[in-house]
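Heads up, the chain below is alone and in the form predicted alone; it's given as structure tokens.
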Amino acid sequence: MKIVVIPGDGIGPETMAVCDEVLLSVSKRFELNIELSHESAGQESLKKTGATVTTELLEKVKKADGLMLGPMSTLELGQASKGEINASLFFRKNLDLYANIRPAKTYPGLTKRVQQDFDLIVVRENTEGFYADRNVESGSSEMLITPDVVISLRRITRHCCERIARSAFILAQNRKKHVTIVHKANVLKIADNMFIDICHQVGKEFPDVRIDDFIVDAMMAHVVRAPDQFDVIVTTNMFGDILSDLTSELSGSLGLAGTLNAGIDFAMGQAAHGSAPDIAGKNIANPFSQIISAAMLLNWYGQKHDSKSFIAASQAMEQITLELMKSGQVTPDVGGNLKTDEIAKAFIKQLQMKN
């Protein structure tokens, strides 16, 4: 498996270095023959090439089997026409990575933010919705009509609703067989009612999966109060972006939140958190989000190619992550005292102890 690795900005190079060590150790242990090809995007690329991400890099990624993307600094980005491009959006759009899959759960050994243990997944549509930068062929769907009037358009299509719904039901089929649809159909009556209807239509293909739905604002309260009542949550882009950060934080920290952006032919593992420039270079950043994302990428590849070795490697990565958390071998943000690079050593030691 050939993986393009883009460390990213801020703490990205530190957390990705740990992920590299973990991937290469797992590759050796399970004989996966993983090849890592390091490329630059973000602020480093902007200084070198005049653009945060280039079409040449996209072509390299397309020739690989997967992509690992580190956190990117996006707040200071200006006009895309000047090369200041959101790299995450760039790859999601150009590789048609329509499913953003964000698991969130409580971990034994770590302080819980809620009383109940829970294990859920937010499945978020990734390519349309309230995001103005992916709704029209050229430019933005957000328009400045007068200096005092802005109109922002939202696009919802049957095609995108069907495929994100199917992704959710496939996941639920192999979990607790429960899909929750999150929407705002009481206000967005046409678009969100279409989304709900399509989810139910796809759900007929999975008769043993239970379906319910919640208005998004009510869902926020329900998730905080009783996250254990949910299994797979499917929703549109903006709602999913907000909800997945909430559920990740309930699990303990965004630093524990893995993400897979998946399409039909390609997938990208991506840390859920930002570049955290305030702690960059201090060797205290939490690398588990990156490791969990890498495990999800290996599992996606294993499922796609029917490879038991890749699936087993992914499961081993998840299990070792759980063992490290349970034993308190974590970074300070979640109550431990290990440095960022020490997580790699602890992980590899645990891997070597397995038969």
The other form holds:
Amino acid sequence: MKIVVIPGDGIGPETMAVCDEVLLSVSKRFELNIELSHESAGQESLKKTGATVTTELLEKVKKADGLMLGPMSTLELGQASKGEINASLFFRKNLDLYANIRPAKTYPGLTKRVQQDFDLIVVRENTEGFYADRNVESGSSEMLITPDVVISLRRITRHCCERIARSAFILAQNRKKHVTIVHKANVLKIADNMFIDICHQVGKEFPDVRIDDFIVDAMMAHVVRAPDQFDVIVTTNMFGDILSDLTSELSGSLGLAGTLNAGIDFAMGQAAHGSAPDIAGKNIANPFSQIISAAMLLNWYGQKHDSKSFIAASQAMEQITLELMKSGQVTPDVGGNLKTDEIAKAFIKQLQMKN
Ligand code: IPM
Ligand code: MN
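Output the structure of the form predicted together with ligand IPM; the preceding block shows the form predicted alone.
Okay, now the whole complex, with that chain kicking things off.
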């Protein structure tokens, strides 16, 4: 398996270095023959090439079997036409990675922010919605009408709703068989009623899966009050972006939030958190979301190629993550005292203890 690794901005190089060591150690242990090739995107690439991402990089990535993308500083980016492109969006759009899959669960040994234990997945549409740089073929769907008036458009299509709904039901079928649709159909009546209808139509193919739905604002209260009532939550792009930060923080920390951005032929592992420039270079960032994202990538590859060893490797990565958390071998943000790079050593030690 050829994986392109892009460390990214801020804490990215530190957390991705841990992830590299983890990937190479499981590759050796499970004989996966993983090859990592490092490329740059984001601020480093902007300095070197004048653009945060390039078409040459996209071509290299397309030739690989998967991508690990580090966090990107996006807030200060200028105009896309001047090369200041948001790399996350660039890869999601250009590789058609339509399913943004974000598990959030509590871990024994870690302090969670709610009383209940829970285990849920947010399945977020990734290619349209309220994302001005993604939902039009060229240009942006955000327009400055007069210096004081802006219009930002949200695109919802049957095709994208159908495929994201199907991703959610497939996941639910192998879990607690429950899909929750999150929407704002009381206000976005046409678009979000279409989203709900399509989810129900797709749901007919999965008769064992129970379906319910919540309006997005009320959902914030429900998920805080009773996160254990949810299994798979399916929603449009921006609602899912916001909700998934909440669910990961409820589980203990945004630093635990792994993501898989999956399309039909390609997938990208990417932590759900940002580049955290305030703690960059201090060796204290939590690398677990990166490790969990990498485990998801190996699992995706294993399912795609029907490879038991990739699936076993991904399960071992999850298992070791659990063990490290249970024994308090974690970074300070979740109550431990290990440095970022010490997580790699702890992981490898735990891996060697397995027969
Ligand atoms: C995420 C991020 C991105 C998004 C940003 C970096 C564009 O918040 O992956 O959740 O909004 O999708
Ligand atoms: Mn986000």
